[in-house]
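A lone chain, given as structure tokens: the form predicted on its own.
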Amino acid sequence: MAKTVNIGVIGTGSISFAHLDAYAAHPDVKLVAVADMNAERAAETARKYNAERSYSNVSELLADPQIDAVSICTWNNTHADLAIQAIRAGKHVLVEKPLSRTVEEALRVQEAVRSSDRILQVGFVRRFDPNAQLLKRFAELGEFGELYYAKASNLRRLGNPGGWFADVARSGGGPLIDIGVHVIDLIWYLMGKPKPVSVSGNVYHKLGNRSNVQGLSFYKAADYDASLNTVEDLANAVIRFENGASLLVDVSFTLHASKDESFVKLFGTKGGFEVDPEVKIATEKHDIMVNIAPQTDDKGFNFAKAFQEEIAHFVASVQNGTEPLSPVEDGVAVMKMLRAVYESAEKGIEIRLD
């Protein structure tokens, strides 16, 4: 029999509930206790999920002995000091995107990482989407050829959530580091992790959060507060790899467009593929142009298997003791993008990668 992993889970805002759910429909979990700086919220997802306990310290929640692994589900700018913490208390840890705000945090969580036995996952949910996995094995049978370009956007008219996610303090960026990340993350991994070797990028502040606008809705944060916003409202960014392919990507969280976008397109030399909204793959069959539409359950990315599959794989990798699909080492790299395209953008230049 697998051995039973008991988790807890490190803040109860809205992310949270993705993996509280996806642990609460895994045979080899036990939710033994969840931590929230607001007591009443941790006692009643506790009591919502079966925990055993609640903390509202999160020294209390890693200091518990029965606890083998943890979630951390919190503001960006605590994701390194906790997960530290956690893997010194002796705890694996499936820590939220981004692994942290800065490259100097990202390269202390690693070096945690790298002085402990335990380990850190970091929150690419996108790898572990069925539909991702399909186009990552035909990539690696050398389906499309050479993977030497691609593109994503992931364009909101209207969609600051405000509250933290709108301050930079906590958060550490806007639309780049809160919905960027997820593409600029799939699209390298799909590639096959080149070296990123230069970024350039343009942020722009113009349209605030648009609290004056009447007649949509869109998720607002908990602490949603109209009168703060400190992050941007679009990125854009060039990222070059040492193997010559590039990346052309957008985002934003306010914008005067017709409709939201969101699309991620790779190509190769033998084929290409898209990802989203749809997955479809576009080639040549006999001096024939085909364009393929794959026969899955989900025609694009299924955010709850997606979720479940993320939550396997790290429950799997703590039983084994073996490396996870998205180590502290990609969440480092992807941080070291994130960060340049920032650079980039204020001082007018284009960043080189070590």
Ligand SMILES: NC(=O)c1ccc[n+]([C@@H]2O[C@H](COP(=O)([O-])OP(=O)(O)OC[C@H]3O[C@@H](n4cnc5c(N)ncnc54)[C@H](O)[C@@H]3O)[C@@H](O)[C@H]2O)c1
Given for the second form:
Amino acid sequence: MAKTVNIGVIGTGSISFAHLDAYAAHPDVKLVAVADMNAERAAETARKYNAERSYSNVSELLADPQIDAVSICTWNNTHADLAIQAIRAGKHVLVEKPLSRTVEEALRVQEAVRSSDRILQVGFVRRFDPNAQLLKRFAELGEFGELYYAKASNLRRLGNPGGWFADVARSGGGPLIDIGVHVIDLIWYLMGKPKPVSVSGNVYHKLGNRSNVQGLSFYKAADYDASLNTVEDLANAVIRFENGASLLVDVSFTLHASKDESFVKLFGTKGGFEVDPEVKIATEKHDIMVNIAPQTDDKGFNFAKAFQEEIAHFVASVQNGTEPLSPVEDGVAVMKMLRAVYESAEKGIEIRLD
Ligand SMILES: NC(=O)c1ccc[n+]([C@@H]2O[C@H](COP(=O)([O-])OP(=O)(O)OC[C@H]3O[C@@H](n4cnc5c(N)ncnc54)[C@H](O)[C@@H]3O)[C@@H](O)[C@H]2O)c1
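I would like to compare: after the form predicted on its own, may I see the structure of the form predicted in complex with the named molecule?
Everything in the complex follows now, all chains and molecules, and the chain you saw is the first one.
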């Protein structure tokens, strides 16, 4: 393949700009076209990012022979079908998280990828954060020993993005599938992807979307609409792995909390570390407990840089024909954990995974 990778971006709503900015900054990328069922939004985005063409029909973009690879930045309910359509049209795919809404959809995507020679990268952007990569390297070098416990919270006191995010038919769920997916994947990846064996979870629909609250701003879907809300506002879970490690997580779109809270912590036999809100390593030296703060430019999670790294990795994978860091199989594995949380909450029992 020629060095330049010709890109199409599907879905030109809120998150597409993180993709488009990163593609625009990449020296080997040419943005050829964008597509959105909102034709005006697609055309406006094409103008802003100097794309040659804009489409209101995704099939037309996928039939465009000039395009090598696409980013899929549409609603969750469209990810699986669009990814399969793109693969069958011969395009490489970077699909936003979550891979799909259901395990069945995720498995269909996996089958399509496996029966093709195309690359599919799941948009697990947290993996590409420079701090996550730094800690992954330390973990692989044995710095923390055996990682046996992890804990993550992403609690928004006000942050239901509305529109399709709040419509379970299109999103597949609320904060668990939207933001829980990031931290569950990140921890699972940093732990070395142990096999999940059981999941126990709870979800709550207690507070609604609290669109009545004034004075605080938050991330919103491009077509923000607070009139419909069928997703949970809080979820928590314990995930147990075959090697005995466990993960405790809670996430919310809204909660009567005094402030937002976001942390990711992992604990091992030789040391522990925190990814969020700042990188910190805790260990012991000569009978003294010490905290170590790696000295780098990146203090906390750097959203723009993580997207640049994610896009650069996708482009390199396409150019070199190499498997991405977040392959379809990982998207399937994470989807199995997420769905098991919902199933556990619904049935009130622990779910075994095979
Ligand atoms: N990686 C991250 O940190 C991150 C952050 C936010 C959102 N996301 C993910 O990105 C995706 C999009 O989220 P968003 O916040 O940009 O939503 P959004 O509603 O702002 O934008 C989605 C766009 O997709 C378009 N669209 C939907 N279905 C379509 C179809 N079948 N054909 C053509 N266009 C279609 C909509 O018109 C809209 O413009 C979601 O899967 C979400 O989970 C990821």
